[in-house]
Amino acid sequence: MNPLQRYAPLVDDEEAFLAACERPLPSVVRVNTIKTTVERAREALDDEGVAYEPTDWHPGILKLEESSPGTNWPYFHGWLHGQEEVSALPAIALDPQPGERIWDTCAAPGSKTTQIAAMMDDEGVLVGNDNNLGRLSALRHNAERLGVTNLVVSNQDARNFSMKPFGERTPEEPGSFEQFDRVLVDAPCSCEGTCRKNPDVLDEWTMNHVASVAGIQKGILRRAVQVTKPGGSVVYSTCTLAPEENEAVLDFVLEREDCEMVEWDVPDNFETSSGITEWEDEEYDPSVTKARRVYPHQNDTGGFFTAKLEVNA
């Protein structure tokens, strides 16, 4: 069975949903405001004769008519970065500020990490962690190309992330801290939401994998809450539509950690759906409706899930 058919009861138009999942994704780039402005980037594309269309919900995200965004000089110079449109949502929900201390738990290859750095004006401390050493080279490469200088790269299992490298200095030393202001958990998942660019994920999908990766997600999200300061924010996101990996993970952590779901400002002109409180034989905390689901037919994107938690003071 096509795993996407599991979600027919959740969507408003099953036919449109399934049809959208079969179409290839548009080619999209994000303007890197560390190196340039949206206006200069657009002018550069115009000068190069590269056709593009701004999205109607974010001025710095552009849809290109050509399918290879890395073949123009603004991209070579780090003015642009190829990033799936919907994957810009987690950083927007996180709302990072210049000078803060932020942890990206599963950072490689770095699209969301470098977006966070740009929103921080490249100021503060941004820890980009990944447990896959091989993928960290892509994170470093992207950070260097885009001019990110506030990034610290670490190679740990996020479920057991140690704060010792950051807090073992004396308190008066610059750079010493024991908690983060904000954390992004863009968790490893079963990835059905990426089927428009990688159809093989549907053939490889199994419930056993969903159950296995959900255990990892719960561990990472719990650790994220534990190392975030009171009043700080944790954003949880996946590119799957499976409630077992989304609302169920939130429900698990809400029951065990001192945190709560909060609303976040979804951009105007971007359609989303609420999180769900029931799935098959399971019921979830009512507050998970504050999470946002994105189905491919709503905005011509991939499938996605984003939720925001606040750590209680």
Contents of the next structure:
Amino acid sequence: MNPLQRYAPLVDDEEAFLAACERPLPSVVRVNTIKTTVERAREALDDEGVAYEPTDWHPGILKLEESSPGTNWPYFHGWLHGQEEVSALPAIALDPQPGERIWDTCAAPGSKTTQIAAMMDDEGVLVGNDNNLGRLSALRHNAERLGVTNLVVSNQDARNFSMKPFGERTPEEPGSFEQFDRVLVDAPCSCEGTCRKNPDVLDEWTMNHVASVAGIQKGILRRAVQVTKPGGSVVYSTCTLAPEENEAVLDFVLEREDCEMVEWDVPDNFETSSGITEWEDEEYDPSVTKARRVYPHQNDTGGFFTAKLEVNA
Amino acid sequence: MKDETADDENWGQQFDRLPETAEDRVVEGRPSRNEVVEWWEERFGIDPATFDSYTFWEKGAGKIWAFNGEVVDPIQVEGLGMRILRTRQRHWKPSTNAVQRFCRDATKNVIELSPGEAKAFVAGHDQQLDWWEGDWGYLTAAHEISGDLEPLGVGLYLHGELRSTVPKGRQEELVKLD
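Could I see the form predicted in complex with its partner chain next, after the form predicted on its own?
The complete assembly is shown below, putting the previous chain first.
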């Protein structure tokens, strides 16, 4: 089954949607403001004759016309990081602040983690967690190349993430904490939104896989809400359009944990659609319309889903 | 058998915070925070205030990490900030990433490479550079980019030769040699 056909009824322009999914994605880099400024990175690319175009919604996200990011000086210096354009959204929704305590639940290989670190001005405690030790070495490598110094790398299953290493049971210890200010759940998913980068995902896609990752997603998102302080934020994102992995997961968690959906500030010039409340035989909590869906034809990106929850005070 | 819970031993499964001064030292051979900050000042002229908001940690023998935040001590995690320095050997060795991050403001022991020398350096090649008249030992290798000097990494300068210590994993990402 081609999963894209499932979503045709959801989009405004079926033809444009399917056509966009066929086109490969341009090579995109994010400027790493821990090590340089957007101006200086652009100047360095100009000096090397690397052609790029800034996206019209974010000055620090540049589309390269030809070269891959790995072959120029600004890349070597850690001024640039290859990151799919649409995957810059979750960190923007999270809105991290310098000095906060933030947990990135499924962090490897670290594009979003390092973006969060930069938005924190590299100050505070950013816990980059992943259950896969091999992928964690990629996270460490990327973080160090980009000059990140506020990252704590941890290797746990996010579904039953323990706060014990951070001093939960010894609150009198300096530096201990038991809750986070913000949490990002960029969950493992069926990834069909990345088909423009990796068309194989469409061949490998099955409903069984959707059902199995949805279970994992629910577990991680619940744990995320539990370890976020009252008034704090949890951002949930996937690179899939499957409602079973998006709105259904939110609906499940809204019913069981003390939190609510909130709007997040989508950047100007970036087009999104609302979350949906009905799919096949299911109905979801009406507040999930505050989530944002991104279809590939809207901004010429991959497909994506980003939602923001606030933990009730 | 080694007592892995002993406070006065270094053990590789956790990060331990460096003592403030040599007088506070409990674990033999562990550098103090002051010694680390002084080393960066003495070697590269880095203002000690640069590190005011940082905590310093050891995990494994002589691997020193700098973390721009506060966590409990000790802490059992996979990584904490950035690995900046290798101690417990005669000459302390800074990491490529730390030099890139902190030696932008270096005022000492910075060797400025020409475009061709910079490319060879990041490709991992050793080079005969007899014109260097400064100290021997670990230097910040730098080159000009966008009108300013930017650190490339760590070079070991001995007997007229600059040896590149850019790690293999960083070399791969490199500019192709002409």
